[in-house]
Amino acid sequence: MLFYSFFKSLVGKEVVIELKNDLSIAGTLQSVDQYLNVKLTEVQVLDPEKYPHIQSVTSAFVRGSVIRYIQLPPDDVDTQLLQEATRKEITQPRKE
């Protein structure tokens, strides 16, 4: 649950998603859910030459199981946070 609340902290900030495709989209993070699955708006693909055909899709729902890497603009994750956020997470006895 660690990554799915600090996705939700970043909606409505400007990602890039690579996709398992190599399919490569930039767009503006809309929603995410717990299985990580994103919906973005304002979607450009950056390589057009390559995917002519996504050229008009202006928003997307991407199922994270085809998601490879989301690229996060830096200003907006606090690392140090994070990294806090893992340590308790890895430190808390499993509910069984």
Contents of the next structure:
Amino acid sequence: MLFYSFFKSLVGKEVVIELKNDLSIAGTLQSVDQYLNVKLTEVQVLDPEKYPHIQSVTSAFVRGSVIRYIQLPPDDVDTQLLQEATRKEITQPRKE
Amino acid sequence: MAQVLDAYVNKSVNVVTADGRIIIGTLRGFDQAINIILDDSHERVFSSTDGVEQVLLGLYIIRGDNVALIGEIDEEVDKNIDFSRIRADALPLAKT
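With the form predicted alone in hand, show me what the form predicted together with the partner chain looks like.
First the chain shown before, then all remaining chains and molecules of the complex.
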């Protein structure tokens, strides 16, 4: 739930998602769900020469299970807050 | 969280599968596991030597496990793509 809330706070920001098939996609974070599935608008592939496969795609839904990294703008992330929140998560009883 | 794909229902979508295939079709339905129903679907096979090949498939159900990305297609942009000129390798597999 922590990272779900974290990503909800980043809706509207520009992110780059690197998938497990090595595809990197830039876009604006439109929504996120409990599985960390992500919806992006203004989608752009980072290397369109190498990956012309989704040229005509403007907005996309990316399944959480296939995401390797989500690159975030550093100014939009309060790392201190995130560190504290993650420490608290460890001490609290987790609901799986 | 099924609301994420509602916006794409009855639209033309470009599905990237975990094994690196590109399948285009009309999204008819989906569920929480992102199992999807694709109508009038066809696969776009990319090759580094020949142009893009389109293979007709028809009505398909794709299991959610296998879905990497679902992109909304901009029909205008898609119409103007000259597929015979595109040379690209097939997408890599999504390595878990």
